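Just the one chain here, laid out as structure tokens, in the form predicted on its own.
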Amino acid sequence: MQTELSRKLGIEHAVFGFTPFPAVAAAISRAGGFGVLGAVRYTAPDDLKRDLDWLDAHAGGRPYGLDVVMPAKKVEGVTEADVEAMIPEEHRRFVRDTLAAHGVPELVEGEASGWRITGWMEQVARTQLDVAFDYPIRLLANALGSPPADIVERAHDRDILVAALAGSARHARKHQEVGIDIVVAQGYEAGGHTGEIATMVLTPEIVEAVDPLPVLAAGGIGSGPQVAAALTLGAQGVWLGSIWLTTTEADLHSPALTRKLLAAGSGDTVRSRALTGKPARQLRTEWTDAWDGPAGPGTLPMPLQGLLVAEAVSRIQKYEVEPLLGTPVGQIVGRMTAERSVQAVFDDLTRGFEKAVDRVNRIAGRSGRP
């Protein structure tokens, strides 16, 4: 699974693998891949710089990178308190009562939220990237889009490649024109923050797009026949996520979470903006039916929603409501069905892939025969 980015970068197989666990972004590079380091759930430094450490020291000299969720413009002297303030009182009821009608136990007196997302956060996110400009780092991901025109020049200046995702081919030449390397093209099935169109119609619309820059296809993409299809429409790799979430090197800290992933079906998932306040596909629960059904008070904008549900989303992992209890994933997640080891993903998906790409050879042969 060789491309010209994949041979630009020195690694085996075009497949981009994001994921929060270090212990999976550097099994993802040791298999051949590149291991993207989520970064939001990072709000102190000394925590980041950790875990790039110990990625560093465990990736066996294979590159990887990090993805971070940052706004393209600048947004200052805006803090947490003042976000905060701007939660209206019924939202903060509604949220009281939901928990309460499913016996949801409060956090132990003192115990902080172990979801409290400020990653998106100007400061926040710039402090990240302070962290990890100096690592050896090849690629900075940005979720949100294309990051300011001053951070990417500082990847620029130390020979890091910047990605931006797009869900649309306007989006994409946005990212073009401010200078932008890779886009990845993330489709309606992807886990997390989505657009409208599905992966087959904007994969070829953004390569078609952006050209000559290359394309990585995001969503929906979990076996080797989907990722040859991918580069077929003019990739230059896959940018895979959910996939990841069952592997033995995740750490997602709950059975019961690991169990609803294995027997989700591909239909299990909804788009909604229950957890961030940007649409974002994720396990239907009886929490997204709640915020998504006619008695909810609608969700806030993002990054309203985000600390509005923190806690209670804490509450609902820690103790496991198993109603309540989901995660962002794609439509993949019905192909999710046992426990695998990173490099067992990566066995599957160069044997599919092997196998699509004789099949399509087989074919063309046969199409050209008289």
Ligand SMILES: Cc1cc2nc3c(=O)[nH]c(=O)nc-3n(C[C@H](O)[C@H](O)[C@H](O)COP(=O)(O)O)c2cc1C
Second form
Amino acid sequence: MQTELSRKLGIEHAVFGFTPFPAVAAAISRAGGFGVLGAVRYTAPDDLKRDLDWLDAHAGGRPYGLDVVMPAKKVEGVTEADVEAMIPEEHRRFVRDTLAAHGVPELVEGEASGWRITGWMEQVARTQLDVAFDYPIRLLANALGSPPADIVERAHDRDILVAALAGSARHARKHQEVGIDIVVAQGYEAGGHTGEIATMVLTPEIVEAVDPLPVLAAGGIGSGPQVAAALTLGAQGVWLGSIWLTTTEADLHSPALTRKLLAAGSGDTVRSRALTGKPARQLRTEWTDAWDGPAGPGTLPMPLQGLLVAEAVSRIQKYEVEPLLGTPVGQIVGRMTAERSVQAVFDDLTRGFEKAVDRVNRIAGRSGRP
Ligand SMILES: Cc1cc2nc3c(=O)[nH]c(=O)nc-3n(C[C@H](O)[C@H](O)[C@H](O)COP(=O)(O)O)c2cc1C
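I've shown you the form predicted on its own. Could you give me the structure of the form predicted together with this ligand?
Once more the chain from above appears, this time first in line as the rest of the complex follows.
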């Protein structure tokens, strides 16, 4: 699974893996892919430093990257308390009532609730970058919107390639204008924040729109034939997020959630604003149904919704309240039917890719691989 881009980066497979877990990122890089660590949850620079130290020591000398979230709409000069004050009482009551209806226990005094608005603020992302630029990262990716020009410049000064996720050709062209090096064309099927265009349609649109920039196809990819399809559509590689969630290296902290992911079919996700206020694909649960149903008060815009549900999500996760328990994940969840090591995922991708290329050649009446 080699392409011009994989050769440029010195990796064996043009498979990029986004993951919030350092152990998964390291395993992806060791397996010959390109591990990219999600930084959004690191609100304390020391935590990020600790995990980058670990990642650097365990990536086997292979390249790896970091993904930050700098929303296009900036949340600046606003504190968490300001945002808290903007949340209507009706919405707070809905959260309380939904949790009470499922008997979800309270957190113990002093326990932090996972999700904080701060991870989505540009100044926090900049603090993360101040830490990350001290490490030999080879790629910096930005999730929501084009990265600021000065960040692109700082990365380029350090010989770091810059990538940005795009859900439309228009977004991809905006990224190109700020001088990024790689566009991740992320389709509707993907886990996490996603647009409305399917990967099959989006990838060639973006490839054409930003030519000659290399494009990675993302969303709904989890098998070798799908990697082959992505390259056929003009992508220089693939960017996978969901598939790693059920690897043995992932640390979901919830056996019940792993069981739910392994049991879910490709139709068991929903694109809902319930988690952050922006449409994000996730497991469909009674929690997303409550928010998206007619009895709900409607979701709030980002970052209010994320802050409103932060503690509730932590409580649901901690006590593994199964009907409400979910996570961002894409439609590829239907193929995630057994826990496997990251290496086993790569073995499966490679085998499937080779078979797919052989099959296409056979069908087309050609012999041998290109
Ligand atoms: C649990 C989870 C969390 C994610 N968080 C982020 C994030 O913080 N930043 C980002 O750029 N993309 C994030 N994504 C999206 C991935 O980077 C990737 O584009 C997507 O997972 C690809 O589609 P797939 O889920 O079908 O593999 C997340 C995806 C998942 C499944």
